[in-house]
Amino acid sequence: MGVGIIGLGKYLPKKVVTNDDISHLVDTDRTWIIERTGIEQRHIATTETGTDMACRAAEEALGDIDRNSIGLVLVATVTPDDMVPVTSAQVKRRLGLEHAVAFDVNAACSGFMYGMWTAEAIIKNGMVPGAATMEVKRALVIGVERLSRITNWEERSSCILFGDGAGAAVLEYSPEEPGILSTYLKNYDDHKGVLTCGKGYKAIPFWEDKEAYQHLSLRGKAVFKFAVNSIEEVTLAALEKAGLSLNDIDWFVPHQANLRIMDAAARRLNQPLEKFQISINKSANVSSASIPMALYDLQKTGKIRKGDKVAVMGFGGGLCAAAAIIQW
């Protein structure tokens, strides 16, 4: 039996921030950013909440699909609007998905991959524990981020990288379709703190904690090395599980973190960059939303055909990485 993707959706905020706009904030310029990242612009949410963006992407992914058939809503995010209720619960309520169980996951930029893996497992298991006899045959998996909230806009090496947006996918069980052929996940201990983001809280009378700022912090060279190495490792492991080779793959859809990373990964895997979906130029790094957004972009090109095999690869803070092989 297979679990495949039957719907994709994407939403980007209305406000576009160009490299020239960034140059007014920090010491940089348009060419410098493009040469180092491949990014030309990013979208920043000024009026849209994370839930707004998640719902817009989800509505497109759902299309004409019967909303009563959705048994699971799973949202991957590191920037929720609220701690409680979680974003998935707010999406479920707003879209009227009455029969769905809802929860969030946080696996940084690999979040959508972890969410898809979880949804596939629940669908194949037949039911959600504690949900009586309700079978889950369709799941809505969303990646959504407002990284602008946690970006240090005074730090040149990081503020050029990030943007906001949402991507969504509807997964369905089908005994006739192969769908997801394999998934491989791996966590690596971040002993040196190469990619972190603290959490800010209001002080209470009993604390002796130091004041904390909720800003993303990354060590570029270390992140680059981890990203390229992990992409190779998880992709080859997922291929082995599927009984396939690199040359069997028609398209590669990596997390859109940096064009240099994708170029290095293509060379490491000995694959032409033309087989890699590149979306970072127009939307920057949108963490857990980047993979479903890139899948959406690939589908919109019209290049992908039924039966094509797609390798989807994520990596991010934690440190963590994941890859899945999907037959379209």
Ligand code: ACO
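The term rigid core refers to the most C-alpha atoms you can superpose between the two forms while keeping them within 1.5 Å. Note that the structure is predicted; figures quoted are calculated from it, not measured. Numbering follows the first chain given and starts at 1. First, how it differs from the form predicted in complex with the ligand.
With the core held fixed, K202 shows a CA shift of 2 Å or greater between the two forms.
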The other form holds:
Amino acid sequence: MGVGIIGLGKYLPKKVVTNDDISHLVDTDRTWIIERTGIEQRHIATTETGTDMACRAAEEALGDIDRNSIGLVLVATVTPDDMVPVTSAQVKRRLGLEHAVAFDVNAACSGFMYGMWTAEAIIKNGMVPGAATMEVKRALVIGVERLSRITNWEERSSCILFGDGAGAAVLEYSPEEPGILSTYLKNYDDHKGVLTCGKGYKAIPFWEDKEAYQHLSLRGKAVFKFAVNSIEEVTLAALEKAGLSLNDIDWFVPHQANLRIMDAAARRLNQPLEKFQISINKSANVSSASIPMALYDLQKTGKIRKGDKVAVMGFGGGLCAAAAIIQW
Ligand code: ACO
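Any chance you could show the form predicted in complex with the ligand after that form predicted alone?
What follows is the whole complex; the chain from before opens it.
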């Protein structure tokens, strides 16, 4: 018995921004970006809000699933449209999920993983006879970002990396299916501020405080190193919890931050890159949305079969990392 994924959805905004487009903004070129990151293009939300994108991905994930059966909506995002109401509340209202409890989580690029872990725990807890908590049989977990809003479009080493989009998954408890076999999460302290995004605000009238911008800032090489090290650590820990080894895994679905990070992780884990889902070329790094979007791509291509074991790995600001082993 376990909690498994029974539906996946994805939404990418219509506007495509190529590497050539970016080379008109900053001093860069198409070849540099592809060689250093694997990114060919990204989608940028020009008309869509985060809630629009989250709803489109969620609608696809829900398909024919009875909306009244959704007991929880959990949205992972670092770029909510509004602070209040939170995105999950707006999705719940728009999709008419009458019986759902809704809240957002923010764990940077690992947000979807932290959301999935939370949803699994809530679902499982409700299954315990006499549990104090209410019963949630199905949950909708969404990762959505409008990173274009917090990207510094004048900074060439970071603006090439990000895109907008949404991915969604419906999780369900099943007495027969194994689903999520294990999850391992770890937070490392970001002592040196290698990956940050301050909060923007207007100048404050009562003290000398200048206006602040809200821009993602990263020390690329340090983040790169953290990513490769943490992927290895959390994946091995999740495998150990599941009583499995690396060669038992059919597919690896890492956060899509840089193709070279995935390549380095594959070499560290002594696994062929062909077992890794690569979606970064078409949609760049979409933080919380990257993992559900990559899972969607893996399923859509028909590569994944029932019974396959999938290792899903996240890492991001905080610094935080997570891995989950899921039997499909
Ligand atoms: N075009 C051309 N040249 C560039 C560009 C660009 N867009 N950006 C940087 N350069 C230059 C630098 O100025 C530097 O020039 P110099 O040698 O004259 O000083 C040179 O290229 C090398 O720069 P590095 O920063 O050393 O390049 P690197 O190979 O490390 O690649 C990158 C940079 C792509 C940012 C890489 O470090 C990376 O991907 N790191 C991980 C970042 C990441 O994962 N970000 C996601 C953020 S959040 C998350 O998802 C975890």
